[in-house]
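Okay, so here's just one chain, in structure tokens, the form predicted on its own.
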Amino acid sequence: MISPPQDRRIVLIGGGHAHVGVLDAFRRRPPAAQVILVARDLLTPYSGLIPGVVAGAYAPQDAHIDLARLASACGVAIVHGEAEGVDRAGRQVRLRDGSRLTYDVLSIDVGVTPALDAIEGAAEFAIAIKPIGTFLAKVEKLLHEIEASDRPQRVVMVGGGAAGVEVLLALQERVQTMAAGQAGQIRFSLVTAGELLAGHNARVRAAFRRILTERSISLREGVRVTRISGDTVELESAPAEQADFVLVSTNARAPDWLANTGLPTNPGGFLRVLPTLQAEGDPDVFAAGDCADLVATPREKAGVYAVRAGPPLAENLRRRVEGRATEPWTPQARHLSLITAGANYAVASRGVFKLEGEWVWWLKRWIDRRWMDQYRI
């Protein structure tokens, strides 16, 4: 590989799905610049496989990409640290340890942080699904506590989106495998302020209502959680849910430090980006993944959009650092969602389309593992 010139520098903050795609694109065709990746976690989780890890279908290492190894193979330097700010005037990234990195072109892919302050007691008594990097360790602790207990346990999921549904069903399956003798004593519930899987069609919603019923999981829709304590989930205008363990999969927000960059953000704190993935107000700053708000083509926070942003982001970073015009990217309006229902069963959803069965789970497994295999260098 020809070493790039050292007088230009691209800094990537965060090891999210989009930046994994950027690394791979730069491995195939390096830009005319030095590239540095700043990563808080050297093992980055792939969201599509996390429910499978919870269910016990995959080992944790199967769902993580080794960023240090990938970066090395791509000729990219890696800094193990966490960004906490950007000095755009000085073109520097501030790290939590007090050090700074200069940049010519900057890209941000730092995901989201849980908005636990929206529910009283959630930060103290609940487990947030995001960020995924810290979630799996908390789930393992929960599982050990369930296994060690000699009394009935109650698990409540707050949030009726795909992530909450998948994780709850996966957790139930893991518990049934792990503690078969006491599985019947462990009750699972899902509480959502809106409709179950509100972003999907009626047939998909009906399928998951049926699946939850078949698996004896209590579902309460249209009920808002007001407070979480050590053993209770309090609800607005409804009887409380008793709970030993509470998981939260509700709306998340952008990391707080993004608001201090001086760049335009939406009400959730997400960076507003143009079709070129450049931040509004600064053509040398790019953003992708969950931390970005595509102002011209709004999309839900889904891993598929972060994955598909990788190649166009890499191309525009290359173009910007080389002094060429950037090009717009339009993400697809709809995408195929493959929503797992524990191991060996899944539901496919796209627009008004719905299919379900064991074969859908195997299709998802093939897609997910094929994507991961690209980065096992």
Ligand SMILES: Cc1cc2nc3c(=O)[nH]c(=O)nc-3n(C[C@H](O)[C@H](O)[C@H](O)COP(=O)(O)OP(=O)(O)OC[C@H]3O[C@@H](n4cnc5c(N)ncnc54)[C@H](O)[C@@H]3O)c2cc1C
Contents of the next structure:
Amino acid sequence: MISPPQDRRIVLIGGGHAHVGVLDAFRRRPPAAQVILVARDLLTPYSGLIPGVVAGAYAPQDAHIDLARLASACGVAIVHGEAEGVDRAGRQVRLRDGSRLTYDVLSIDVGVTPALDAIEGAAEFAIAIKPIGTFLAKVEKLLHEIEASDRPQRVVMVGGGAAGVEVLLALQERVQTMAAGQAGQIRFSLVTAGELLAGHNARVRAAFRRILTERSISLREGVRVTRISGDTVELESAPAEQADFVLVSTNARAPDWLANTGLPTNPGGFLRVLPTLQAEGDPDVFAAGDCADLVATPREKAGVYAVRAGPPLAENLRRRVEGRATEPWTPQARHLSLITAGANYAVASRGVFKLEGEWVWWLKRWIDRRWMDQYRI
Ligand SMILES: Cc1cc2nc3c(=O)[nH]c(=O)nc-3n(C[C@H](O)[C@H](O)[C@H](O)COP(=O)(O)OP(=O)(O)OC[C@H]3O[C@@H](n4cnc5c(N)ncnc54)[C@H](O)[C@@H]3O)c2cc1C
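Could the form predicted together with this ligand be shown next, to go alongside the form predicted on its own?
In what comes next, the whole complex appears, and the chain from above leads the way.
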């Protein structure tokens, strides 16, 4: 048998949930190639624990993976930098600092970027939940400003998906721990263009409507935000909301530079990928996680699918670089969502099924921490 050449190179762009799984798979069984990870952020957040960090239940380091340590333990070289383009003809990744990296096989897992230009004023006046790395620093600043203020404050979340709901409830919980008497002066509200938690069943939606009411958080559903300014959230055909702080957790899109790779994309700029996770039109480029659209089996953008893509992506990168045929992957049709409602309560959602309680929160904590523990190397 002819052994595969060792001078081949796999370049991974982005240390997202899928590539963390690839690193782990390569640690267990290294491919016959040099592997380089290009990472804009050396500490990559694990999204499941982020609302807990906002609530104050976890320290930021509990929810981040140290990519440099992980890569080194997996025999992968790391480049701390930001990719801004791919020259596919020359098989090179272009980095923001002007340097270039040659690849034989490329994999892209760079997540999404908020589509703030969809709402006038959002880029200037609102805090976007993504990217999570910069979001956490902005939350700390917001909390300091609330603490320093001597007048009532109004916090508005725009977007009624799971991330928006979890972060708003977590923020309220955190504020409760601030100076006595101040917490009651802070009003929270959530505005969403569609239904609250539109991707979940009616019982889950009812549970969160009840929880928001119990916690005195005002909810406006079916109301589109048209403009955000320094102190107002303007709404289509409804009176404006007054706001000191506006957070945005609405639809996101893929980073703009992916469109310049010349690879086919879907609306939103997401790379179209085959069941093998290879980009349509280029078998040497793979993509996974939120930045990719699995055309044959579309799924919601969720960390759970990015995590699940890690092992099949690793296997196909290995196969491609070793000159073997790649294999199709079908993500599971449904997944269990555990949606937190502050630091000690959560709701489980899957299909038509709903359960809730403190124990759901403990279950989520156990699952999330067990996942993180795999990467504390
Ligand atoms: C508050 C919150 C809570 C959430 N909770 C859950 C949950 O409980 N369950 C769930 O399933 N989903 C959850 N999600 C969704 C989840 O975060 C995403 O689906 C998941 O992060 C997608 O992972 P990914 O691998 O696509 O990339 P990401 O995790 O977004 O990571 C992308 C990585 O790429 C890097 N990067 C970006 N651009 C470049 C570049 N140009 N060059 C180099 N590196 C780059 C970034 O630094 C980052 O490390 C939550 C989201 C939020 C905001």
